[in-house]
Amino acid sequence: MASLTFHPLRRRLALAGGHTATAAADAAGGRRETASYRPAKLVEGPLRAIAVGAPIAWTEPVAFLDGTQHVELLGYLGTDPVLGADVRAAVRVRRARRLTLSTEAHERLVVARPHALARLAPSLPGAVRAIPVDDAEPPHPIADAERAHALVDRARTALEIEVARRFRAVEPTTWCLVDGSLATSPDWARDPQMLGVVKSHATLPFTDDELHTYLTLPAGHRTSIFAPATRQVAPVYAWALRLHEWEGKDLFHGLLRIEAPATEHTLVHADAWSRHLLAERAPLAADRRADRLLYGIHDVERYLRARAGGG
């Protein structure tokens, strides 16, 4: 259904003189990550494994921000590439159980080099946002396609950003789970009624023995708190929680990042938090990721992607 939704862009390409392409290339869902390890510093020290309980639910409003993103190959001018995205971001409150929507935020974007861009202009819908990539590198298809994705994923980032303004300017104190991570934002990262749940790990805090304590969390207990290594915009604190049981599946089944404010608040709170997240864990979301997606998240992408999908 998205590819219908950049037929029309494809068209416009051609008719710039440019030369489409009829297959996507990596039409992405979500952000790109290359793996690695940044060292963390720990804050709980040593790190250990620590039980938090039972899971307890929520019984106050919870709120859901996520995302998405669809990137394709629209074709080339030139041999420069060019890139269609469609980005969304939305925020959906649970209420007694119901969940629905508070705010959400849609573009449509056009990504290429600025000469690229400049011919494509005059055919371009004004709904339609063009992102100029940056020109002062030689030009080269892949790197240029690359340097595309990364923009989209600012752009996706400022969506995100902006439905979490709207949601907390009508709503202050109201919990919010992100899916993601929180040093995206200094408001984010302040915030006291507000969690990041990163289900990637493609980033590593720990090595040696403390990665295989972190690797091998059982279900139902957290890491040691730790102040993550990040080239992002806040300080935050953060721990490792499994959700699932992992042995005979994989290391990484059921296992979260969460991430608070860099607080003496979070340091008490962790494990209270902890056991309202182990709740969500429930209903399990219908996902190839469900060990990791929690349930209200998984609401907002599937939001987003029927609004998508509806054009």
Given for the second form:
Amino acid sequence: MASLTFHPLRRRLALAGGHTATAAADAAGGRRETASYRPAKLVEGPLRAIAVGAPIAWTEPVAFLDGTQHVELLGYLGTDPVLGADVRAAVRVRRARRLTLSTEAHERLVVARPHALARLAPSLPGAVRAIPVDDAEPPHPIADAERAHALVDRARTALEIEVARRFRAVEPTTWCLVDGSLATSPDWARDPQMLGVVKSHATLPFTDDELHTYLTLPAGHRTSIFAPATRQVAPVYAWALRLHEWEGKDLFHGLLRIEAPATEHTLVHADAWSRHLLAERAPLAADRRADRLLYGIHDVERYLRARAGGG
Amino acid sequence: MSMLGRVLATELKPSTPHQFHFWTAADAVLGIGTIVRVEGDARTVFGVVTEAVAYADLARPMDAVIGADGDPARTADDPTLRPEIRLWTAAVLRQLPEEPMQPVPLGTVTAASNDDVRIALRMDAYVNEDASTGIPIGLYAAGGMSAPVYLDADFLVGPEAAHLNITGVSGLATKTSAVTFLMQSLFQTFPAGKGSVAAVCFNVKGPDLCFLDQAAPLGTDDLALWRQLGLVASPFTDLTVYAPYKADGVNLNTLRSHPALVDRVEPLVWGLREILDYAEVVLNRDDVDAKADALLDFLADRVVGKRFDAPELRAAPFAVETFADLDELFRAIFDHLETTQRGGEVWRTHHVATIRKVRNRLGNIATRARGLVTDDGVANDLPWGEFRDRSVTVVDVAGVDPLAQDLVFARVISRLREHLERRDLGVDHIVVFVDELNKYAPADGPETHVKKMLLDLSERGRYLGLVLFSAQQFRSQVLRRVVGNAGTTAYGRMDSDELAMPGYATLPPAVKAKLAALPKGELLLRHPHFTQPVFVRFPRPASLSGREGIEHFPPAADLPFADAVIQRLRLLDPTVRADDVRALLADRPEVEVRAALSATTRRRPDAPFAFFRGMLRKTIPNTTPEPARGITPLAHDDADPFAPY
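Same protein, the form predicted together with the partner chain this time rather than the form predicted alone?
Shown next: the complete complex, the earlier chain at its head.
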């Protein structure tokens, strides 16, 4: 069901002569990923399971960074799809066990082919940013919608980078756990107090026996550190960390990929950081991804959804 | 006022014109019963908190177990505390503007100020500078602020509504204390323009109401409460305790018998005339058939207190004034039926069985209510027609037979009603306090005269100025129409079983939970002006409680007959000499002394001892004549067989 958030935009689309649609777009609520294999380079010896030791909670403040996106098909101008998106990002900091907002950003978008946007632009509210879809390709409603989605993903990432920048401007040394890869930003990839927590395993770094070792990692263990091959702009080091027992559940149950700056410092401190991350297993988030979703990340996500009106 | 929270509404928890929900920070200072103010959409809404929930974002209990690896102790080590919601439900007290009535806006919530409480409870309509009819009942206190709460005199003592009923568990002294305080408040603040007011209190257990004129030592907190309510902490100044005699007929059947306090204790003594009008109280439903009723009417109209000629019984007319006189008449009737009309069963249309039944029942009264009912015809009654403004009359029936208690209730309340109807009671309004209402007006059980009378009082008393303040432990066990007619209802600490009764279904669970643990001195109050019940705190009354009274003024032991007579005469004239009284009483029948004492107490003559002596029969000294002295006896001659000596 379409949310009321985009109701004004749909009215303007109708006024511009378009046909409104009320269905939410496919994958309306998150980044879309394609399953793939990209071989990684091991930097800590052969791939093996390493016990990290007992969980130790961070005693100093820790920040959590996440973003959300909500995309809806507003309708069509002719046969061109027009998508609306609400993207948000925030950093919430935990002090004395309580999470409070540090900074947030919000943007409302309309994404469509340039000529469609040209018809719509005069009636768009000033707070809505129009993003044109590349019109080099011939019009195709489904392909255009997918390209629009990619643009929304990019807008969300830009917003996350922006809130991280603002956060770092005021708290340069506070630990910051990012939902997703650090490789999206060179600043993040260099930040010694930042870790990327990746829940998705659509892209796998190993095959064969190494993949077996990777996916059957026992709880409380990490893998050897590797450098993932990536299309992204910044090199990072990564390792898998199992938060919960997977036996009897799923190979991916409780399995995270942790990213850190590609430095010697990471090689030295990976165990200590892993112990801190293990402590973040509790409390358990009220989410179907609770096995991999750190509570702090869940808190940011929930905050952003509440700000967006629960959509 | 600083902001407490914000109204929220969801599809499952919507705002309505009568209820809303709001959330607050976990450390917000409010609780069940707190009055709040909502501002939003150009409307102001006042509400009282009736329910509260708190929960975290834990989806399932099992998540807590998994998150702590099965070890409850580890939860304390969680790096992040789960956020917790404090969600409150409030019932709307008032909306401004009142029309159109709309759902509560999603506005800001603040704690109510003193002025807000006045407006929220609609007290602004009757508590004002010009013509206030407000009677302070207690303080609403929340979040460090407190505001006086007033009842509307027009709705407490009539004519708009009337009566007060209070429910609460026994042993906390809340019920009696609350009523005592309210009466003190009423006496101090009853508007002059509404006339005079007095109280009649039935003391039905122990010394509960026996020391209402004795000042209680109040603490600073209580004195501050009195001051905040604009009242002076002082006990009742005009109090009279009426109590029947004990079986000996001279010692009063009351725990207020300490010598320092007996000057305000009067005997309550009734004769045949007083009893006969309320004979149906002591007759059960089977007894009061048409035949018995007819005979009782015949006795009341034609016989008692009149010269009754019955030549078929005896030549001399009957003068029936006492139970003894009445029994003489009955015996004459039976003699007549058994001898003159051998085998006859009817005397003046009354069947002998009916006559025997009425004789038995009436005779039984004198036995069961000995001390209250006198056989000598001299009664001492409440000051009908002479009730004083702001006076308290305590009728102490705690120590008498239940049948006698019923009799006292029925007669006193009926007479109050009669006098108020005629406007000759002496005051315009009378407050009648009855404790243990479930005993006198039970929901189940037979239709007794007392029950019917209390029902009548509760349904029609307000038009007359006859107001019932009643109390009981279990409201559910009281006749619903009696408590239902109480315009003002108060609840002290309640028993959980009682709260589970259907009559309390309108109270939210949290309010019930608070009631079950309510501290002494707090009440939940319903009043016609209040849209929702509110909790108030009242100060200790300025009078000694029964228990304190007993400690300060221990009851005196029963006096020997002569000493008791001396004490009662000295109350009328402190100069009466004990030796004179003893000399007067020597060898006299007690019944004669009791009659003389009753007459003296009732008449209150200028010279009590002389009057008392005059009421006693003249006696000839019982002396043995001695031979006259001074006359020489005749000479004795032993030889003379006919000599007189």
